Amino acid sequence: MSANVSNRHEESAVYVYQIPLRLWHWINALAVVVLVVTGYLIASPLSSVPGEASENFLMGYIRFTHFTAGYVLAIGFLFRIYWSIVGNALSREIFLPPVHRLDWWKGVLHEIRWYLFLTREPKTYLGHNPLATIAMHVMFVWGTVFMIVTGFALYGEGTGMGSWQYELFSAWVIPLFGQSQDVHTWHHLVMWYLVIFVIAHVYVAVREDIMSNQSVLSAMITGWRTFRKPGNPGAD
């Protein structure tokens, strides 16, 4: 840990996010953006395309881009699970939130009050704060699992019976929901669920960088989290 004095504030920095995790974060973020844009266009296709129909394959390219980004998301998620096992303790916190600890739930309540501007006393954490951890677990982890499963179920319809996508996903997911259109509907609805999560995620990260005593945005670029006041991370 290093320390220096700048602008009358004592600062300390701790290395929290390892390189593989940071690379996954930004690749995953790009994949999500591509999936949302192309997914919206698939659900609401362009009304017309200029030129002869035989010379255009725009929606085909959009679908291909969507499928490619879906594979990137799925493979990246498998890597993220692997890294939660071999990486440092902070790499697994979104998969295993300590819901059995009373003090952790007190931290969740404190963060709710902090985000609602009901307290002016931010707490500092090496990784995600308790509220961010539970939000990442419920909205991102399980939301991503849902999108991967339903996405491959829909994709398996095109690859057909006998393909691994159909056998692993379509064969049970579509009957579970009732019919293919129901899977389409839920896949599209959860897309908006993840859009809301991304908006909240970006807002909270920017807000923490400005209002709390720690860096958030730069930590996911450099790996180092800076604390702008004396004291141990996790304390008031």
Second form
Amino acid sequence: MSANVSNRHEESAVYVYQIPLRLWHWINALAVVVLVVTGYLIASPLSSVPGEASENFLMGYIRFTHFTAGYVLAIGFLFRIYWSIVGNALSREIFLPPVHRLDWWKGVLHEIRWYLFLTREPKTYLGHNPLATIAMHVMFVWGTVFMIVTGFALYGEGTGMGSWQYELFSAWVIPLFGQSQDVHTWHHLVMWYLVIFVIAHVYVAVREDIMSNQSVLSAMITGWRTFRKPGNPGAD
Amino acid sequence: MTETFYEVMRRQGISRRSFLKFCSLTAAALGLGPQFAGKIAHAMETKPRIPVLWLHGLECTCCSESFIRSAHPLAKDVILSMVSLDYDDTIMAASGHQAEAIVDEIVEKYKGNYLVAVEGNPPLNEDGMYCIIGGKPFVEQLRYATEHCKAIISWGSCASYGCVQAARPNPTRATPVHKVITGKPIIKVPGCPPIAEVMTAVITYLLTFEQIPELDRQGRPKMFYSQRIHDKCYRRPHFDAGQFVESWDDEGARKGYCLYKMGCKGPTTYNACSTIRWNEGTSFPIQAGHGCIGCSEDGFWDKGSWYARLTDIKQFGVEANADRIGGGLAAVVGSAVAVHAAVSAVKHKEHQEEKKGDE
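Follow the form predicted alone with the form predicted together with the partner chain, if you could.
Complete assembly follows, chain above in first position.
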């Protein structure tokens, strides 16, 4: 920045996240939190409640909440796929990382260097940086697909043979894994995979918001991505 | 002309009244309507008896032991009279070469029209030398007997999935029947052992209707393996209420609370124990206060502990489970994030100050 504009704070802004996408993000975030908490409590239930069985339904409510949140997540994810088709160009980013582009891979390398403190100047991106795109695709997208498929397979065991959940999911997922117990184990392991994603996602979002050129946190609320430096945000 | 089932039964001293009772009970066990009792009776009166060869590989005979304890002595007598006449090396009268000759005879005489029931499984290591029948590896007898059979019944978890002899590290390479014999319809009746009434009902269905009962994707008859123990467990209300046995002999155990936290595999086990029960409907493991061990599921010996909800994961060298691995990784990532954040904060500050210095 040259001396004559040092006191002025230059910002430009681009509208990146449309309303449906932002709504989906926060509903999905809530669903994930509810699913992780209730899912953990299904595997490791709370201490026994006193009284007659007929007067209590604690485990039933926890499972009900898990299943409801599961439906919210699954339907939301279907909507998200739909939105990747009808939404703006950025809405497809996490589904289709441009792995065929060399400069994109150079961007990945740059981001790795940036996170290892080997590069001092961050690059400016309109959407996700290339490393973030990989994380979103591999961890979030495929993690979520895995959880939806195994989740419905386990749910279908309860709704029983003949139900659409059973026929669409349980009927092939359970033989694929060998048996129900294995599906439970994998569903549980991938829950932790998503927990790790959430930890990294939240941390990196906050960090980028502070340290890089573009706004991250407020962008998912207002939809506008603001840039501290008048660079060329359309570079990627 | 071969005898019909009915003729065989009468010859065994079974009254007509008992025969009809058996037909009604079987219809009920198969989940068929009352009108099917007459159909079963008619089929058994008119159809020639289908021979059954009952082979024994690596096994403990618990399937046979269960089978001969079928809840209704009637059913046991009837079925046994149909089966034992041919070949079953643990209960038939013949022995030695005489016994082995029966297999040849059946294969020759009834080509394409006999059933093979397999108890246990063939070990494949060392050319099958870990299980010898009549001087030859069992796998050879199995291949020979099944070549011209109509269908195969895999009795129990051994024949269906491998069971204990196939548990890690499986030194003899014990292999379930469907992985050795391909191209024949196989009905799996898993369990260690399977429930007696399930066994008699499956064999009666095959013999009377001359067709395979409806199977699920894993090849198990849907009529007995379509629901989990958990779905029909009488302790289920305690599960839904959130009332669990926390340790053996605690207050919850005395009150008959749910055994989920004690590692009960009822929620992941497909079988009919909680409806048909065992020993003339007397009880089943959960009713006796012990969780289900999942004996009718694939590889249940390696899905332990039987006393923990989460399966042990042994691939990491040490005993772990999903929570220890996943939670451990999350903690590592969390700590890494904290350190990274601290370094980032320091660097960021330095950078800001440098910038200020530049200006």
